[in-house]
Structure formats: structure tokens, C-alpha cells
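Take a look at this single chain, the form predicted on its own, given in C-alpha cells.
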Amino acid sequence: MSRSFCEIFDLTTDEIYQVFDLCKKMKKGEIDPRPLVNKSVACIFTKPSLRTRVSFEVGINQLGGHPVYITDNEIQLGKRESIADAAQVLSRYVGMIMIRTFAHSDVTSLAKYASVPVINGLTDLVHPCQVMGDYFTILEHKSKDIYKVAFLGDGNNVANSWLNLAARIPLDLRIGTSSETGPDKSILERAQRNRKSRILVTDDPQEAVKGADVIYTDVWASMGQKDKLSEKTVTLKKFQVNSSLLAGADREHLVMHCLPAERGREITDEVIDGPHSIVFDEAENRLHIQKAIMVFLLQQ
């Protein structure tokens, strides 16, 4: 059976490090692995998508192998045929899988009935292979047994991924947002649990950033909520990120957003493009941490 990546828990504590020391080993380019010569990955997307689609595009090729992009419209996961079904025909012509789409349960059904591994690249619950790569791009730039990391905003996928690191990995975590749109419940729960880890959960944004090492902020509707922008922009404006805001945190604080940015929404022009934003190594980052991240699964 092959090993997926459906979200960061699905990974030991040894093996995120494992993944963040292959990815750190690839990117100086000691090591070059091309464990897909020969071999193609389907990528399907029923979610648009920059970096997700060139990042694996450019990852895969550079790993040697061919990213055949499928759309919604071809597949119809779910629809057309059966998860179980598409899942057991793809593994007989491909050597992985990546998926971008809603559900997160379409994404562990492929898994399941996959004999390939399957790779998350984002669902409505997590988006895995977004914060590892984030939390490599904070190793690069600050050296600390545990970070402060304040996310400020909507309780989204990214959110409950930096919960799911926090499970695996000690953090001090805290996450600024209202009452009406917190992190998934069970997700939460779950990093509760890892004591050497400190999870804050508050509607004060002030609190949340204090003498934070990272703020990290995402859009306040994400793709399948857009009608919920104007509500979500009334509930969450005190979290926007701003200079008034990060005067709170750290003296050598990094700013972090995911993007894609409305900018003068959850974040200001003046700190997305500041002295302390490295939003553009991140970005640069989603495909390194991938490319490790497919070796890693295809050396189980």
C-alpha cells in the first residue's frame, strides 16, 4: 500500500523533519533525486490555481516525470464514476496523483482505493502542502526551539494546517478571529493534545500578536465562499494586518500570507510589500517543499 499525503498529521514528527531536511538537501541542489523518469502524475483541479498547478508542474518535470493536468469537466470525480472506480484506473497509468479541489473527502477516498500515492493540494478543510512549505521558509529565516506564529483572520484550510503542525511539532500558536469563524473543532481538539505545544484561540487581535516571531494572514473567503465576502469583511476588519497592528509583535517579526492577496483587505500594501514580508519566498518555497515531499512518498 502506498503511502499519501492527505494532511500534515497523516506524517510522524520524524518524518515532517525528514521532509523538511530532504527539501532543505534539494533545494541547495546536493541531492537530485528523479524518482519519476518515466512515470507521469495526474493532476486534477476542480479549484483554479497558480501556484498549485506550476508549482507541480515544474516539480514534476524537474523530478523527471510528466504532469498531466486534468480538469472537472474531464474527470467529474464522483459523478461520472465512482472515486473507487477513477481512483484504481489512474493507478494503472500513473505514478501519483495530486489533487486541488473542495471536499476533503474525495481526497482520502483516492487514497483509499488509489494503489499510487495520492497527494493533497488543497481541500475547503487543509491545505498541507501550503504550510509545510511556510514553515520551511521560517526555518530558513529564524533559528528558535518554538515560534510564536499568530494567524489572524478567517479559520480556514490553512488555519487547521497550522493546527495539524502544531500537533505534530511543538508551536506557539495563536490564531485571531471572531467567534463566528474558528478553526474546525476536531482539528483544534486534536493539537490540543500536544503538550509542548501552546494553541490560543481569541478574538483579540492584539493578543494574538504579541511578540509573535511570524503573522500570517489569508484571504477571509476562500473559493466556494465569496458570497460570504461582505459578512466576513464586517466580522474579521479588526484582524486586518497592518503597521498599527504589528507594532505588537516581535521586533524582527515575519510577515506571511499565502496568497493569492486582496490587498487593503486582509493585509495592507505597506506590509505585504514591507521589510518584513517574505510572502514571495513562500511562494517560492510551495515547490520545493513538493518536490520533497513527492520523493519522500515515493521512497516509502
Second form
Amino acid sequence: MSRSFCEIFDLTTDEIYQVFDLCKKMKKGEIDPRPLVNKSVACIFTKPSLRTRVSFEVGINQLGGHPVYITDNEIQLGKRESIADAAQVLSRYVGMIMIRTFAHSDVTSLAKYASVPVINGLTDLVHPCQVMGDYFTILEHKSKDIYKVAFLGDGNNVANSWLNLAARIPLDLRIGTSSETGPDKSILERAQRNRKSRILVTDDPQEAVKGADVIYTDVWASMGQKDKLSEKTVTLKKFQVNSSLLAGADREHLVMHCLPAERGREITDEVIDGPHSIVFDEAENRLHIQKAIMVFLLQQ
Ligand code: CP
Ligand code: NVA
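Coords for the form predicted together with phosphoric acid mono(formamide)ester (CP), given the form predicted on its own:
Below is the entire complex, every chain and molecule, led by the chain shown above.
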């Protein structure tokens, strides 16, 4: 049975640190594993992407493998044939499957029926590679036992992945969002039940950022939900990451955004281009962390 990575919660705390350790060593060039030599990786995208597509393709090449880019035009997952059939067919050709799509259940079904590892490259529910790379980026920039992370804006797939990380790694996580845009209830409750982290969901942006080490935001309307943008722009207005809000954060705070950003909406130019911003280090680390995740899964 191969191991898949559908969400951060699939890994134990110890395994998450193993991935960070691998990532650090690979990024420094201390190790150069090539577990994908003579193997291909199916990269399925039913949503657009810059970072995920390019960093996976480059990372697969660096691990000795060959990426096969597949869009919904060809595969029509669950429509042209069942996900179970597609999973079993793909497993006969490739050593691994990476997928970005809408329904999270499509990814877990693919993982259930595939005999090779499946990696989630974003669903409507979670974006696990993103938040693994983000936490690794924080570790590179700041040394602390427990980071105070304030996520501001839509309680979306990225916010849900922060909650999944908080279920495994101690964090002081504050989610600043409106009552209508909160994170997934069952992911929130699971993270609270796990008692690893202090978790606060608040509709007061100042309370969320108070003394925070990291201020994180993302678009207010995710892919597939852009029709809600004008409504959410009204609801989430007070959660914009701008310099007046950041006055309440720790003096040495870091500013993060998974990108793509809608500059002037969830974050101002002044902040995203400012001295506290580490958004491009974050983007770079998608490459390193995904290589580490692939190596880790292939070792299981
Ligand atoms: N952050 C991220 O996943 O970017 P893409 O949508 O461009 O892949
Ligand atoms: N929440 C965003 C993240 C994009 C990387 C989306 O799902 O569109």
C-alpha cells in the first residue's frame, strides 16, 4: 500500500518534521535523491496554476522523473470514466499522481484506488503543499518555540490547511474572518480537539494580529468561487492586510501570501512589497517542500 498526501493531517507530527528535515537537506544540496528515475508523474489540473504546476514539473525533473501534464479536457475525471478506473489505469503507467481540482473527495477517491502515492495540489477544502512550504519558510526566517500566526480574510482552503497544521504542530493560530466566511467546521473542531495549539477564530482583525509573528492572507474569492467576489469584498473589507492593521503586530513580523494576490484588495502594494514580506521565499519553497514530500512518500 502506498502512502498519499491528501491533507497535512495525513502525516503524524514526527513525519511532518521528517519532511522538513529532508527539505532542509535537499535545499542545501546535502542530499540529492533521485527516486523518480525512469518514472513518470501524472500532474492533473482542473484549475489554473502557476506555482504548483511549474514547481511540481521542475521538482519531478530534479528527482529524475518525467511529469505528464493532464487537464480536464482529456481526463474528465469521474465523467468519462469512474475515478476508481482512472486511478487504476494511471497506476499502471506512472509512479505518482499529483492533482489539483475542486472536490476534495475526488482526491481521496483517487488515493483510495491508486496503487501509487497521490499528492493534493489544492482542492476547494485544503492546500496542504502550500502550508507545509509556508511553515518551512517561517522556520527559515524566525526561530521561536510557538509562532503566533494570524490568518486574515476568507476561511478558505489555505486557512483550513493552517488548522490542519495546528492539529499536528503547536501554534498560536488566530483566524480573523467574518461569521459568514469561517473555516471548515469539522477541520476546525478536529484541530481544537487535538489540543496541540491555541486556536482563535475572531471577527476582530486587531485581535487576530495582536503581537503576531506572521500575518498571512489569501484572495477573498478562491478559484471556482469568483462569482462571490463582490459580496466577499464587502464582508471582508476590514480584514485587508494594510500598514495600519500591521501596527498591532510584533515589530519583527513576517507578511505572507500564498499568491496569486489581488493587490489592493486583500493586501496593499505597500505591505506585499514592504520589508516584512517574504512572499517570494514562500513561492520558492513550494519547489523544495514538494520535492521533500515526494521523496518522503516514495520511501514509505
Ligand atoms: N499558491 C499557489 O498554489 O499558486 P498557483 O495557484 O499558481 O499554483
Ligand atoms: N485560496 C486560493 C489559493 C490559490 C493558490 C484558491 O483556492 O484559489
